[in-house]
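Only one chain is given next, in structure tokens, and it is the form predicted on its own.
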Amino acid sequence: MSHFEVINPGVLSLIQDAGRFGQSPLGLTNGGPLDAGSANWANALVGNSANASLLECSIGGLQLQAHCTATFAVTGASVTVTVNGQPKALWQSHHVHSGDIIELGMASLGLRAYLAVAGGFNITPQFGSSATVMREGIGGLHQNGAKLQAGDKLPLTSGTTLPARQLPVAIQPNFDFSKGLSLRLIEGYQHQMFSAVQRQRFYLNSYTITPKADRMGVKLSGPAISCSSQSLLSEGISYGAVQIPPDGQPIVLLNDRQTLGGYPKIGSVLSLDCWQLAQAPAGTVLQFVKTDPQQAHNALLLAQARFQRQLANM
């Protein structure tokens, strides 16, 4: 059987796909990759589409031996990549033969880096897709929810060779956060839970990426707001909702979010900038900026064009 096998899954390694939608009424998160334009690139290069399963390295350590010959690119996070200890680029493919090691060390700039092979990882879904989501036990390799561990083997669809690809450098995504984020977004109805004051505090202040983040959301820290109702219903929360909780500090939800929730949500950021969140490190500075749903709507437009075009160039 065509397959890689985990020799060290590093600090959390993941299988993901595109993500798993339409099940929120049975209580079940998408789930999926955190950057999604990293990990597209990941599956393009080796001429997936966007939906085969790959794996999501956090912070890196990940080591690999291939058992057939295949193609595999890795994007993200800046990672060293070795096979049998040669260095290798990112955003570009490579060939691995039977026995070759595939190694990647510890993040420098960013936190996921996303690695694709060639067919994409043969992983039986639940519910309509292979993403791991741990806190729910479900999606993954052993369909439980499991991280990676020393000895899995993660079978390949096809163990083939492509010919190789390379993202130009021009447009391959900035991971240095150093200068801050801005995130745009989407006020959502309960804004108007919040006076003006608040609003104008909360734009015009900016806030600081705590270590409380994970899959799941980031909590930030900064100038505390306040909301007119602590008490609500709990409903549906999307991507990208920030949350105001009692204490006042914004929580980014993200692709491991609970299905549902009850505290006051003042909007939600642009799934397109979300991937910032997940890539900052801890004592990124960040601030919001308002947008409305058509500019929202045209700038998801004017990505998938981009991303069409930059793929037909390569």
Given for the second form:
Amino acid sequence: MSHFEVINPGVLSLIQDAGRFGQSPLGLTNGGPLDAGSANWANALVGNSANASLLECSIGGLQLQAHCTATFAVTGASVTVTVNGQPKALWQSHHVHSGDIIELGMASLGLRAYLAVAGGFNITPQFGSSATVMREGIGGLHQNGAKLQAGDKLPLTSGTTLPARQLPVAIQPNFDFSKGLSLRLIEGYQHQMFSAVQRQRFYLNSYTITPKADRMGVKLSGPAISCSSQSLLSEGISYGAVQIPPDGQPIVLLNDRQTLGGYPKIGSVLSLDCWQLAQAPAGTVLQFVKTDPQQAHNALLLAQARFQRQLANM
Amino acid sequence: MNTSKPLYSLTVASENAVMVYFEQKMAADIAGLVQQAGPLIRHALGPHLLELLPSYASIMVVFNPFSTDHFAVKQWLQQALSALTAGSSKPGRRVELPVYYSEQSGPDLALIAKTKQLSVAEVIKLHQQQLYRVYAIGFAPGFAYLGEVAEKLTMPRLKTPRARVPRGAVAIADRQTAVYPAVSPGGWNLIGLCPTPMFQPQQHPAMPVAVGDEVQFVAISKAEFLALGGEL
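Could you give the coordinates for the form predicted in complex with the partner chain, as opposed to the form predicted on its own above?
Shown next: the complete complex, the earlier chain at its head.
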């Protein structure tokens, strides 16, 4: 059977596809790649659709052995990629043969790298998706939410090779966050329960990414924001929602967030900006910038059009 | 014309989500509106709907931003929700969940009894007396929020959550009760153990209850609990 064997899973490697949707009646969250832009490009570089199963490798250290010919690409965080010790470029597809060893080094800029293979990894979906959600024990190779382990055999849908593709350097995302981030926020939910003064404080000040950051969400630290109401009935939490718990320190909720929660929310970060929270290290400074639903909608359509134009030019 | 208060309001949640808010209280009539609204919204949005998250007194409607926008979704919601009728609250199925109540299986029974100046037997009786409604499912897979617990049993969450609550733990917090579907940290007061699995990802259906169902807790003995597959 065509497969890649995991020699070393690295720090944290997970199987992901575009995510698990429509399962909220069971309390299941969405999962999916923390940096959807990089994941989409990894799949696109090997001719896959955006929902093909790929690997999300956090921090680095992943080592795989090919047991078939295949075309693969690595995108996302700056990691060294080698095949049998020979350096290979990121954002570009490469061929491997049976016995070849693919190795990802540790990330120097950014935190999450994506490895896709032509045809995708052939993972049995659970509740409609292969996305691994460790907290729920759902998805992944064994449909139990487990991260990759040494010895895992990752089946490939097809051991085919494709002509090499490359994303031009000029449009590769920048993973140097040392100058800080700007996150567009769509006001919503309980934003009217935050006074004008509290809202100004929220927009005018900088917040810092704390080490309390994972696939569920990212805790920030900065000037505390207070809300006029602390007791809410639990309600649906959207991707990118900015929750303000009683300590006033915002938490931005990401892919593996709990489906329902009862803390006040000031709004939601635009999905196009959320990837930076999962790629930027603790200590990165950021600022929220207010946007509205119309601008957000335009930004989404523009980003989609750009992606498709670039794909067509490849 | 109807001049009473509107039954709901719409609020933006994110770039592709709208909140439908009903009167913010835990009550059967509000839960009835949430339940009525679900199918109306599904029908109105059709393929544009990505996700629907009902809760106690709200529904989050997540739509495909590449096929529609907030403006259209709000219009569809207003049209669809004009069919809502107040006051009607049709509960779903009635589901019996067995519970082995004891100080062994419910380490907080004694504390509740002492705090509420009741006997342990009275606490157990009061918990079973109520027919609970499944108000929401979420937080974790298979976690069903049930209400309302009798006023006399209202207990705040523990000051320090337990690092490990066993699978099947029956617990109360404020006016809510629930069965923990899996081992997890938790801050609710534990009063017993339920042998019925609350979430079985390999089974269909994966859960014994759905939002809108009614739950009746029934006391069982230790022997019955073990015979039903419970583990102590």
